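One chain is shown next in structure tokens, namely the form predicted alone.
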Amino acid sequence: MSEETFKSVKDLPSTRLLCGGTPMCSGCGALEALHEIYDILGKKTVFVNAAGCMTLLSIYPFTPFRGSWLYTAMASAPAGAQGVRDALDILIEKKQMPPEDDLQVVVLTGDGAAYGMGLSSTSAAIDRELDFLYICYDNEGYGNTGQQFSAATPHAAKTATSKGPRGYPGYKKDLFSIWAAHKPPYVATVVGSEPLDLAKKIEKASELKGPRLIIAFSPCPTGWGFDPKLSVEIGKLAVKSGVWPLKEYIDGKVIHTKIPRKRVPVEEYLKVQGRFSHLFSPKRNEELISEIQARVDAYWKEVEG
């Protein structure tokens, strides 16, 4: 490392760490999940990475991925994946590459692309039955550009573009159900804080063909406003409170892989995040807290019958 680089590293904010030679946020839930996912997928992969937080992992000509990596614009990752998959198939068909050297095509995007900008091209790729694994790290906002709200932002959360006393007025889009409506081979939700559940789902998805989705809940210290050391605990609280259901869609059915029978109150999850601090101070907003709790309760009431 050069003296100039060392000086620049020392000047980085304390909430940053180096990954692959690149500054990443300490405590990043997306990076936590990606580490676990990549440990299973291995180097026989091509990551088609849409613009976002994880794009910062790679600075030309270096990348932390042991396999291949391709950058695309935010909405273009499924189209890029189509080109890569077609190229691999042609090489194998023409016997210019042995089948055992084939690579798994993996799209990697944030929620900005998965829930919003790239949803149209993703839907088209599913309709074409493209053989790819789509991984969305969901940090519930446009984290790479200052945490503006996205279609994945939860109700009442404060963001850079929803700073009013009631936070974001909209509701989180249900990407799981949107994908499931296309009837793909597999859809699943995961979180790095539950590594065994995550590993089982990645292994299952890897054994299937066609369009498959993994939505990884990704606590974001800088965007959500919490101490990086709490990232794992916040992921666990999201599951324990029922805010983030762990489930999968396979063979036309939705199966919940972990049901929190004794859920902790949602406010236990909310109160440790700065983006929800306005719900508790200077005055407790019972209306909004109760609304959030009621929506979670309604979901699990339907699940549990």
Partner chain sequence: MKRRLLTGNGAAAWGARLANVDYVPAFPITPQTEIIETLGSWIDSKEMAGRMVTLESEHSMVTAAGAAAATGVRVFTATSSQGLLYAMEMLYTVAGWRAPFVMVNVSRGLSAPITLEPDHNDILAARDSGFLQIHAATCQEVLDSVLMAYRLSEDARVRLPVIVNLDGFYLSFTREPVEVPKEDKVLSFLPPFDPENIRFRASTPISQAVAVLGGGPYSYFRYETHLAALNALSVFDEISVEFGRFFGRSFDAVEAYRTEDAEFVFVMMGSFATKAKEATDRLREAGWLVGLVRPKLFRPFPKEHFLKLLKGKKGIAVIDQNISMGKGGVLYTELASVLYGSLDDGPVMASFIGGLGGRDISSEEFFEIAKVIRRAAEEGKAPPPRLLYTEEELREMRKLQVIANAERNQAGKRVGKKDE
Given for the second form:
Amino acid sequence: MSEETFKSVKDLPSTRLLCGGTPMCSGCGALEALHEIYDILGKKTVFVNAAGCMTLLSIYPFTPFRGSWLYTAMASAPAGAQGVRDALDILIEKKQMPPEDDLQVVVLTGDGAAYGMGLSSTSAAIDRELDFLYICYDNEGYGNTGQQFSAATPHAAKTATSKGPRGYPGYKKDLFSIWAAHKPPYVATVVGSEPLDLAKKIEKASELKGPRLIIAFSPCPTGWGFDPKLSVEIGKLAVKSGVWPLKEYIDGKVIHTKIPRKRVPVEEYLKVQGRFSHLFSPKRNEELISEIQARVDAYWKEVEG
Amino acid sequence: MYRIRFHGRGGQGMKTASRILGTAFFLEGFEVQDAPRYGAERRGAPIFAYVRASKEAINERGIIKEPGLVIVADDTLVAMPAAGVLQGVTEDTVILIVSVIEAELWKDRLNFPGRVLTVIPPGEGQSHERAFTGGAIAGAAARLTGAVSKASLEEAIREELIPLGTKVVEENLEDALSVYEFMAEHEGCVAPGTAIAVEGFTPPNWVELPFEDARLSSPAIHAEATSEQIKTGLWRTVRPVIDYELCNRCSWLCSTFCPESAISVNEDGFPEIDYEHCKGCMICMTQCPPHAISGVLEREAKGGEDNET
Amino acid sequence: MKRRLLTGNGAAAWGARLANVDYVPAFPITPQTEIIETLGSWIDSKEMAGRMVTLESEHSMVTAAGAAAATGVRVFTATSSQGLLYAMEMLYTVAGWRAPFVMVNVSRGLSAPITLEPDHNDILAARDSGFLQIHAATCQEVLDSVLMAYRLSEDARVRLPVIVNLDGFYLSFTREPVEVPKEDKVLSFLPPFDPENIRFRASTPISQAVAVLGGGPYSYFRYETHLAALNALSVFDEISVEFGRFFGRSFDAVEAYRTEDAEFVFVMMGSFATKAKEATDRLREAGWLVGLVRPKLFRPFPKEHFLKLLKGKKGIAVIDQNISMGKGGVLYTELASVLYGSLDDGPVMASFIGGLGGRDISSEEFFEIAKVIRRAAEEGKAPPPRLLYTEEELREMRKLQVIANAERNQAGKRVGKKDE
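Moving on from the form predicted alone, please list the structure of the form predicted together with the partner chain.
Full complex below, order starting with the chain above.
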């Protein structure tokens, strides 16, 4: 199965199906994950999109897709996927469309929609066992409007609406667990900077039926405040520090696909981002840094037993 | 009325420049409008901002069609039609380009009858990060109109930039005042423009929009990969260059990591960069295992190209 | 042809069944629920082909409806009041996609205060959305409207979604004899949906509903939608002639009842208009030259029909079962904009607001309205707008306020003495 196709980075496709010319920011971690994903899914797909940065992928008359696309609204992309999926099934059933014209239905939303406004429509789509793939590009804030905090924003991050000395007071919502609690066939976290792990998961997901949900951690140079060239490095640091666990939920179990043996201190990850700069200057905020570290440690302690 | 347009790239401080100049005019007792113009484009993409200032109430709105002064913060934008730098310029327009290339050369290149000025990027040859600041550009505009005093310029910079910290204020003040001095010989060369006259006006070519059925008139693209026509390579300020001697044809990490799908792998297993679409994020440079990719300033890379042709 | 007793909801469900709909995204809401329950039971018992899916909200329901239509199947859905408003973002959105399908709205007054009975503020909130609107006055018309709506919606000259509106309770739960046409006849009147090039297929990639930058492209797409909606006027007339040929009953864009020699005309929409029809007959018997004009088509607005029917009249009483806060009756306003400058020596117009939240309108009230408009025509002066509300109703309201302990003293001071 999937493990066989992508054994090493050498096996990754280099088709580069998603073409350039989009208005996404230079160094966009979400676009990076998307193009890696698209190479695996292929062009027999219809992306059903919710309001977010990626809405601007297709601006009349320009589209980077070699397959299809439908923009819906912020809250209801999974419902749009429902309509498309059902219609395709009906057409095939009625022999009004040859099966080879079928498309894989892929929802594409940011964390604003996934963690918040669209959570109810996603939950319901899982309830209905809709056969679809959901990709959330998680850049931990409302990126398209200038990075205000969302339910995906991590504790203490400075955003356009949490500018105080302690940053965002809340904690990043555990969407993975919320999704997994619905017991769908597949849930996984990925990041573009770990392309092999990503490829294996996307392939596994596309071989399954029913609701399959992916959260793609998406370093955002503009919203997080770092040089675009560090985009991949920050993704890697998120994994190495244990801030972004790579895992999957399948057959009722959560499996960590990459356990960082010796975790890099979270501050290595934090200090390269403008949104956490207030933790280091003008004065080091030991309390907040320790709190963030302690939460990461507690998570992994539980994982490692 | 003064009508001033600032062209730059997302992230270069055009909005800041327009706000500083707007505030400075306001402090001088002018009625003012200042605004940035956003598209879908992001950091590195061409954007513009504008300022109107008049002693009378301002009833014009929106984009400035006939600017009295155009300031280009990044000379790579001049040749880019999408940036619209030359839109609506007349022989009465003054064009100021932040560039190391001489004004006369620009005047020739543009075949422009009006006045072209240049100013060397502040901090040129020093810290790269400080290459462009809103303050410097606002300072240039202030002096060229001759309607803004040094004191108002300083006050405006403080007012607009204080939330960004004293370091930013000081840097911008330094740059702004140095450019303000540098422009002294051209003081007042930008004259206030007049309003569009009723007499002899060009009537709009209104049409009766014909009905077209949804096959044509729905907001749908019946094609694939059309965004290829958008040359996002124009956003780039630094160009990644592959040294094929050093490239070990790894597993094409550069190609996998490139968010723009701008690096393909050729038949021999070497990566090739599509400069028409590469936005210059330089992820490839930082991720290349044998360090075979280096960054070259676009300006210098372009110069090299010119010499070759 | 056989007639059978059907509720308005039942007639709507029959319309969908006869239209051979492929897909029914649904969400329950009073007083519409019977429609989806009926369709659901037919689909479950295989009496009807098609697939039904219950979404978690009307917003999602309309998204799914639009997405399925944009993929190329025939879609039916239904909602009411709060549901229609909850879906409002998507109404504008899917109309902009040019996704053709039919949605039934069972009119019900809007919150707050929340209520169950009908008026037209829900449907009129969708006025500018790009959905076309057909308003039914009888259960027969509900069924006929659904069939007409599919023809109109899917016509290449239109290609817009259509709402068929019926009043909650007064039609939704009321049984009337309805002639249910034969399936084969409906099939010839309404051939299968052809999505043409707007559909999702792997072999023909398409990006639908993409963003635009700038006012130029935006104006183009929006105005084309408007032109398509305007096209629906002549297309409707054309389909209506065909409808008459197929089913032996007419379905005009505007119903004109005893208007030819009328001097005074009631103008109303929806099921309450049959009350005006009844009053018209009684007034005629008493020697009054009155008539009734009732638009079935509200979007596009049948301007020419109105001008033709209202030419030479002395007075027009528009009775709106809705209210635009701070302005008044919506139909009155729209009609005034049509008549202004169009008719020489135009008729006097008067505005009446009645039937809000299902409040009944009595025959006597119609008689009085006729009197008011006649007097206005004689004096050449339009009266101020009038809410149909009686002293008895206010007295009852006072009793409720006393129980609610609402500003007891204030209420007493203002009207209490007079009432007691």
